[in-house]
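Listed next as structure tokens is one chain, alone, in the form predicted on its own.
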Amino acid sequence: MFMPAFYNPENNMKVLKFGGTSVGSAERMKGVAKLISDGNRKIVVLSAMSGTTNDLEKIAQCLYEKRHEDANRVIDSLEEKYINTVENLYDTDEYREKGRGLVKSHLGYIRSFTIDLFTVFEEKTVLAQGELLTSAMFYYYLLERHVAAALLPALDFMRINTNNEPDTEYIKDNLAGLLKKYSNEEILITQGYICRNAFGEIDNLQRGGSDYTASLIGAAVGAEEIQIWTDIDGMHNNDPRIVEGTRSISELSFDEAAELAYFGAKILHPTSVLPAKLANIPVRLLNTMKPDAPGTLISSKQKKDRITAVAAKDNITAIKIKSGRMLLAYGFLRKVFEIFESYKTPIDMITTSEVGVSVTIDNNEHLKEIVDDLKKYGTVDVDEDQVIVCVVGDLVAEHPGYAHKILEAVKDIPLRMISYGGSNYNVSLLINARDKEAALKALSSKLFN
């Protein structure tokens, strides 16, 4: 549970989260370090520079796979990345002195795994040098600019617990000390997706955890409003990747966008809307090529009666169970439900019949072992390669014509699977992942158009 926060509202505190992108080059910190220095005081969470993550991954398989000249060549190619960012960033000798000495220092580290001992702790570590290098870079330029800022590190406040749960009292604690020790700097800046665990370790909030982090942080300090700062200017109706003529949506409410993160809007994460929505701070979604678009506001207003946007979700795996037994049999549903949960696999979509019962999921990795289990009690397809398509907006069941017009719009694309009820903001179609683009193109014809 979140608790009431330490830090006075009035103050007009807010965060801002800045992704990889947003400060993928030199040119791009610099144009994030004038969006920001506006005299107001803030946090900014700051990810890796782009691609960085994806290095670092690579670079950790190699070292299990003790491919170590292969491990040199990934990290040789990051160093160079960074050393031409430092040469580009800084205007002075002792910055960029100070930034090259940031990149050995950090890259060295790694580079001494490769004729080490090599684990999962070792790995956690690893990931997180692609955070702490980028606000390290980040804040010096601050300092040569002669901003007031400070460095917060997400190693001294952000913590998960044995159930990799935000331990968010801790968090509260320890983050209202920082704030107190630099209470004089406009700028505070720390990392996105880091973490220590509940043994101290080093550890991470997984990936899209930098919004994860800044929604944790605005909860803890009672924000005026968080901000996510990505190169999309706001959540569209539609993937603007398939769907020509996308538009940016103004407002959403926080379980809209909860629903819509969930079922696949890459641009925001779906943990950082619940610490946003209990604490009930607003969070905007912000454009930083385009400063000046609107983007999409995030709150406890709830437009009603409106269908709002589509999303799609990849990578899904449908699994039916055909029963006999299951007639009228009290317990068959929740002996199918303890099969998954006894391999923390989550369940998207539900849907049941007198003799069966259809479950979908998004992680394969122990699908074996659950089909085995769940054939204890029944016959059992799979089907992989499928999509679920949500729609989102006001949907309860008192507003007439909504779900003629959902399936109206994909009466051409075979369905295999429907949810609906199980909310008032979400409708949910199972398809096969080659009508993915058909689906999302009818949808957006018939509903937004």
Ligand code: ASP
Contents of the next structure:
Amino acid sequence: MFMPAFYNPENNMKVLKFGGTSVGSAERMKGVAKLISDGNRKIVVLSAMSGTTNDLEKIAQCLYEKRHEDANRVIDSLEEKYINTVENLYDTDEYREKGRGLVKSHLGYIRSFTIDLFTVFEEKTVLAQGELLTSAMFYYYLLERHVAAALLPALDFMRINTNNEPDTEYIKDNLAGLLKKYSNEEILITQGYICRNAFGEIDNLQRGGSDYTASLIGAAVGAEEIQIWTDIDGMHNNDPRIVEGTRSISELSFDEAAELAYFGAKILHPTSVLPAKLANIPVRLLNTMKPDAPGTLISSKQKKDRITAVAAKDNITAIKIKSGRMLLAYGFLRKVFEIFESYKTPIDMITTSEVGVSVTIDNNEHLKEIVDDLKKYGTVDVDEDQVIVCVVGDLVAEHPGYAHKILEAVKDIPLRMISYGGSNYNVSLLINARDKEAALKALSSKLFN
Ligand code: ASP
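Okay, that one was the form predicted on its own. Can I see the form predicted together with ligand ASP too?
Now the full complex is given, and it begins with the chain already shown.
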């Protein structure tokens, strides 16, 4: 039978991602199982139990440094945590036994790396065990409860190419094969974060990458919706740890969400917006503790004429390059950018004048080399411990008055850089870290109250 290219049998399915704290204990896992058992077919992406990936990173660090006893200590404590979870998760001896077996085999595998040579390859394999173990434990829990579930191994379909970009065709084809194989199962569990690289080796999508997994899967299957379940009721209009009375935003556009995720809103991983945006699949941010709360819906709809939210990104370094020769010169910016490119260091913010350029970076790994290279083109000043405050909304030039309102709110705070016009959705301010709290509070009271 002829099928149009866009035909997709799974396009009324949802993809739900649960982060580490949502599966952080036996109780929480049971809560997730209840939440997802509503009779609808769905893909469920799981992170490792909270704290696991940090512990696995510690183990890897110990093994690199040949501190085998230290590594074993962390492995022991992880084993204890997982065995405890197993004891509280299952009702029957049969499944408790199976659960213990899982823990023993994954932790035993990690322990085997304390004997041999330890390289990046082994590190990636160790890091993958958290998601593999958590998802298998959860899958067994569903089986114990006679839920029609299947485990889709992420390592069989999630792949990145030689540029570390997702291999979308491969993901789509291989996932489609697995979905066909398990066409009768209601709940399809898979692991976030982990993948294979272009050589077929175990790899990952970087820390916090489970959101990215969910978004890539949503795009690959043409899902009806991608849901990211966390512990707060959606994206807030300012940082609730610093500002009192913040509100959850009911609707955001993909562009606003991307700016907020990139500039500090911790609830969503910045990489996860693009696949959903390209496939035009709405993303909903929901709270496992309050499953009926509406949360935040991210879609292609842009609400007009409003300031939506404020976010802040810490640990920023500002670099100013001043050159008399920039005056009327061309090629200066290219040379500056090439230096950052050669050290694979992305630039976040940029402002220019006729005599110089200021940029910010959030990764100081190659700061010294970058500064040395930049000195060829002029004098260089470096300011560490800066913060980017990002104000997001429908800030098109046709709706005047917002820039004034924003600057008015921070009139008493020294501003190091101001950036507007890069997109229609954000105004970014660079300030000293010690002024962050005052800036966020002032913006909230001026813009939202
Ligand atoms: N477990 C991984 C991490 O802690 C991925 C994730 O949770 O999204 O980074």
